[in-house]
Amino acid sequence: MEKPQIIAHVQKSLNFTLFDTKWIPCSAKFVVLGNHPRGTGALQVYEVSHGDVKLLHESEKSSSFKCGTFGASSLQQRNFATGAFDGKLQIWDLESMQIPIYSVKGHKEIINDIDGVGGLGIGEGAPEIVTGSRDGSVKVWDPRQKNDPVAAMEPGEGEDKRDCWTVAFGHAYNQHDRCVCAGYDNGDIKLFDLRNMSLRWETNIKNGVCCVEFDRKDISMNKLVATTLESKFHVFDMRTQHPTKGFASLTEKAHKSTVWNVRHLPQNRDIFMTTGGTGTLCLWKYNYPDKRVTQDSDKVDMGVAGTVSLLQNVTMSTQPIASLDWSPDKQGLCVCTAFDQVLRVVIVTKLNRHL
């Protein structure tokens, strides 16, 4: 019984399709969002109390919500940024949802994923939001600047536009440096350097990239996990970039189906959870190699990938678990949503034994 246990603490069935969930920082509350059968957007705020979840307030909007983040908000305000099916990026005060405090038609098509940095005391520099869309573009927004993105990475004239499924910030460890990683439906992964406004690295992992996440946003790049269709995920060691071979990586099979999501434990960057199309959760630990850097035949530094250990896995649902979020405040507490229209508050025990 030394292994961590994954326990469903609360299960609540809802009447709309759930796409994303996020903990409200410094609270026992979380947000779930998705769409009603009539095509409208659903957003609900719950609080965990006495072994159950209590609905605090809910809101219905004209366009379905796909994704959300608190990452660019201050801890005092805790405003919530959302990406919608109609391509709109909006920021909401959850206490007063009548009209958004920021709204821009960011993309021509659905915003598939969103991430934020520079808020919540995480990551140096200005608060920024990144959105990735089916229209093929990745855009970076400063919520203090209306209407126009501060950066846009779009396919050039005559280039195929690929559906961007996932975006993530990283490398925000000082006032100037910051990177965005984007994953696409054709297996492309692109790393954009926002300081130099350049494409720093790209690779293709042969399967649609469902989710990318750095183990930490606010440190010099350390590790990146990318999950894909057809039951694989990849872990890249981002510390050492070889001029031709790029970053060292490992590949692991999991879930026997699409790996929808990856989320690193806020209290330990080497532990992460993946969610699967078969309704499964897998808890992993990354093990560093003895030496993270070696040299090729020309004496050029190249990275060395480590290994991963499966700490625990459990079946939670009959449907894909599309989103998961760890509580930033209470280690081992997380919330996940699946396409069976059930939200689940989950407790993972004994994590401190693996710190």
Given for the second form:
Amino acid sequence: MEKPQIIAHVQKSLNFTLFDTKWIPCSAKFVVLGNHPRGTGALQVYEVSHGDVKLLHESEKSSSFKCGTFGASSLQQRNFATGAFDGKLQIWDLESMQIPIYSVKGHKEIINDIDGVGGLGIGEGAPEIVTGSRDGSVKVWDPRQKNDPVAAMEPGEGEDKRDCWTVAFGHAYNQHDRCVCAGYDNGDIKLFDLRNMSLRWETNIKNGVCCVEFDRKDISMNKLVATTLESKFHVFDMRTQHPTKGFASLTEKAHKSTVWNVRHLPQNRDIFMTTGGTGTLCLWKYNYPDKRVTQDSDKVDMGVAGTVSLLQNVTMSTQPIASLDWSPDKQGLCVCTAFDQVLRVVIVTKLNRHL
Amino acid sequence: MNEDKMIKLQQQMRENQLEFSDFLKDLDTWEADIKKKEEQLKSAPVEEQKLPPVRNSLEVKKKKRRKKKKADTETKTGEDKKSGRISGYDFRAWDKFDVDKALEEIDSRPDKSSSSSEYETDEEWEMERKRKMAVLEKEKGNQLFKEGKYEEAVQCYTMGMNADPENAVLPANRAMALLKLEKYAAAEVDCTSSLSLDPTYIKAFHRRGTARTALGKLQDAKHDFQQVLKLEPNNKQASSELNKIEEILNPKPSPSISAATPGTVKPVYKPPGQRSKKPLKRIEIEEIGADEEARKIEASIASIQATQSEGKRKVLEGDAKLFEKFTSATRLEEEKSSVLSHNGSLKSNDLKDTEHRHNLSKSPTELSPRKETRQSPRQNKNITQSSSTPSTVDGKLTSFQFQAEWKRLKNDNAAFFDYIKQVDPAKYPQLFGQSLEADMLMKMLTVFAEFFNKELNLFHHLKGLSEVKRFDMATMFMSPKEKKVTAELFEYMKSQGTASKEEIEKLAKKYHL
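Condition change, the form predicted on its own to the form predicted together with the partner chain:
Next comes the full complex, and the chain you just saw is listed first.
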């Protein structure tokens, strides 16, 4: 009875490979990013309108786009930051796409993931963008500072350069505190504290980390979901850090294939959607335990993991669904892209019954 | 039981359907709402948010001290370093940045110690940081420039200029790199902007001068180098550059030209402003070896001059005046042609020589006005042959000169005949070039018909004419009357007997007779 439905509202087949999609805040429009077969970058803006999507504008750029975010832009400007195959971080004014308003060759290789914070009224402090690249480095950028990152986390001399697949901001609950979480192809998860400029925590989940996301960026770290290459995802309770055991976590099997992506519902931080390599979408709800904190034998606080329950799952495509984005303005509305070159506007009903 | 389930399922489906259609309706209204909201957002005035400073720009200072201490302790406890230091990333970028900042701080500490804090405001701090960054970029650029990596050096300077737009050195340095890249126009612009920041920056003037020379703006370049010399009078490079430009602007005669025709003196053209204001003075000529004789001759000339009758003097004066009239008219043409043919400077020795010769044959009354008009001696020489000749001809007559003379004299048949008879007929093809018109040809022929006499070898002249290009074309336009004139000429030619009959017949054919 209470089960939400996941319904494909609009499906649109496109002629390029889709890598990422993001809603334009405060609108019924979204951006899709990808690459054309000829190796150029594709960026299109669509608007949802009466059961259909209208292409508003598109542009083609020299290098393929891998990822994008509005996270560091003000709600008024809504500039779009993109990461490209050639390692360039660029910020675009979507109204005039001829030249980027910010451009830097941030990495030597492809930028796999990007995240922003400090804009859109989400997260305290300076607007910042974090990029993770195949060259092994994670860099934090401030759009006000040209050419150089404000922070760079790179493997030291002699250390292996691991492919960084995913990055996420979190813990931005005041002007000073801010964390970046990065996931690597060898299963490493590293949590960088930008306030202290130090590595706060690291772990290995034994499997390539496809996606990490905090349930909220603008609160004191609460939960972190990390999805892996081989049909599992982990949820960490980030409230209580044990000096040796770190954060409590749970592991859940899902999708029977790579879990490509995880996105928390903006209107309810305990509900999140994972996307799978077989074209499936799974909607999950996290259930907190009775007590989130216990004490170990030495009377040191340690966290207690809760449980997750599957609310709904549905097969959308035959190909991996690589990206998904919830509309920040309309609960239950999301857009996802799959490698079958189809973008789908998806409606999830009855979400409010799980508040 | 089963039925119950079915009913429940049906009920749920209906409910789902309802829920979905509700959502869609809701979505439609939301779409409209959000559009309105977006419009409002767009039209709303831009609020200036107070954003925190850029990370690691302001905090760097405080942090660095802490870090330094840390580094000290770390080096002491080598083992602890590993556990204390974080694996998986490093902050070399910051460390590098910090070192510069630390140096800067040490430099600036003595002056700043009096003030309560390092900088009053964030803005000042930011300004200072940018200025330092610009200096760093400049040094980086200079290093790259030394290595010959001009493109990269330009980039560094550009970044430096962005950081500190008030630094006059950066654009000047970029200009230097641009000069190396042969981007002269851009270099010129950079120098100009550098000079606008520091109008006494010698290097910028010098580089702009170089750029402008390359761009062909010689006057401007000259001005720049003059500025350099004004600011630094013993700048050898600038003065040599300036000389080079002067040479291009006012080319000196190449010695080969004057050497080709020894003995001839070409007039010097100088714009009136540059001419010497000093009165011309006579230079006494001493002939070495024949001193005694020369003196005697001079003495005799002087005595002859002194004893010349008053009447003759008047005649001569009249002649001189007449000559003045002609020469003043021809002078412009002469000067023009001399400029065109890039004739060189007057050689005073040669001039003296020719004058001396004239002195021997002519009275000074006639010579002095000519000297003042700066006539070329070669004209004087001709005047000794026939003082009534309006214009003179020598071996170096050019087509241009001839055309000019033609235009001037075509209404005065007598003068024109005097002129033409001096011209070597063999030179006609060269003199007329492509420009033999029918009227010109007819003029020549009528002049010949009117004034021919024994002195003139008519055959040669007519033959010369017939060899001019476009002669055929010109003869075609001859009217019967004109043909008659030509026929008369041929008749005369036969009687003159300077050429064989066969040759005359041949020529007649060319004239379509």
